[in-house]
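For reference, the chain that follows is the form predicted on its own, supplied as structure tokens.
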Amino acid sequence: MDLGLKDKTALVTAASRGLGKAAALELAREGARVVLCARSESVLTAAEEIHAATGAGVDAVQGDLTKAEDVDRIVHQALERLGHFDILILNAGGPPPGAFLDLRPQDWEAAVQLTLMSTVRLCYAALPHMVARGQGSVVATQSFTVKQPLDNLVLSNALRMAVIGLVKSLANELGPKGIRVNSINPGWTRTERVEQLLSDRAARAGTDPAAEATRITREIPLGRMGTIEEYGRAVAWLASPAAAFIHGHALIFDGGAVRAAL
């Protein structure tokens, strides 16, 4: 199937590894033209790495996604690259696990920032360019934890709640001007930041992360947990004109794990 990806225009953020850079990949794969960025000074070889895999376009940018200015100069320097942006993918690092007696206020202020006003502070800096083209794609990376809060992560529950919150009013506000805006909920899907979650589960049952993973898996009706590479073809498919009419829409990428009808 042709996803109508040649020759767009994408940013993919916290895109050195994990979900970000397997959304960059297939992205390239496709045809279209990728800035990543991340804090990391991998981002470089990430871009390295996934030209040579493609042949496409691949550009880095290096910037902290909590700060204002590194938000601002990544999507200038983007721009500068890409001339502008057919599809935005918003993705940052998950706030560390968690109970809430656990927590004190500081740690939700810098999960706030990681989570929420990332996301704020991307979309001021890339929409209006979008708007004035009259067009564009843009997926917010989330969990379905939105749909089924898991334990020990309360300051991921709450806030990926937020940004659902805020992909569905910019939906409504945006579609009238051409642009999509959908998110990507993943569950468990083997990345760097699902091992740190099975070694914290781990440590709090007295197990080890092999045993938790075979727990978790009893519960997905697939029998396994998601590979970056299938969920990097689902975010593809999800910002690309294949998905022309999907718009405001939560897309739950998870085995079957969330038992809610809706």
Contents of the next structure:
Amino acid sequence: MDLGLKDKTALVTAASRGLGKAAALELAREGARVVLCARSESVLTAAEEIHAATGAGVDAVQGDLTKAEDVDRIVHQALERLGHFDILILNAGGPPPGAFLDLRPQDWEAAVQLTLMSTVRLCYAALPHMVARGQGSVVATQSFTVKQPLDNLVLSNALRMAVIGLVKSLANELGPKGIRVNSINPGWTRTERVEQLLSDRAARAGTDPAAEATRITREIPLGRMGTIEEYGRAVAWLASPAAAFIHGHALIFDGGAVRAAL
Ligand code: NAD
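Right, the form predicted on its own is done, so what does the form predicted in complex with nicotinamide-adenine-dinucleotide (NAD) look like?
Below: every chain and molecule of the assembly, starting with the one above.
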């Protein structure tokens, strides 16, 4: 199937590694021009790697999504390089693990900046440009915890629900203006973030990360964690014109881990 992504333009945030980088790679493979952003300098290397693998135009902008001035600069510089945005992939690092009683209000404030406000600020900076052109597609990466909270991830469990509320509201508001807005909600997909979470679980349970991975995959009907390549293809499809009538949707990408019927 042709996803219709050739020569489309995309900004993918938090893309120096993991899920963001995988999304950027797949969009580039499908012929899109892509700008990646992340905090660390490694985003420059990620852009070079994706360009070398695909031949697509790929640029990188460094910046911290928890800082309002950085978000405005990221969007401004991305727009200078791309000319316009067809696609916006909203992604950020995950908030730290922890149970409610282990955390303090300042942990919540930091997580609000990372998970909720980064999305809000990116939307304020980028969406007016899409609205002016009367077209565009937005995909926010959140988590399957919006369906079923995970132990010791209370910051993620709570704040991702707020982003889903934002996505659904934006879908109502911007659908009539020609802009599709969806979320993709990954379950266990092997990245550095997952390695950190496995270590955290092992430390709490007095086991080791491999034992925790086995325990998790036993609960996934497909019997394994997802790969970043599979995730990249799912995002590219959801963001693309091939998914033109999918709107306001929270796509669960989890190998069947969430058992709820809907
Ligand atoms: P990761 O830790 O492997 O990569 C995170 C990326 O975000 C990196 O490129 C990092 O540089 C960037 N980043 C972090 N903080 C940033 C900031 N303040 N400003 C700019 N860039 C920043 O994580 P991942 O596994 O790729 O996950 C991406 C998102 O998806 C996270 O929010 C994570 O919680 C969520 N998620 C992941 C999984 C999974 O199984 N991998 C499952 C559910 C949800």
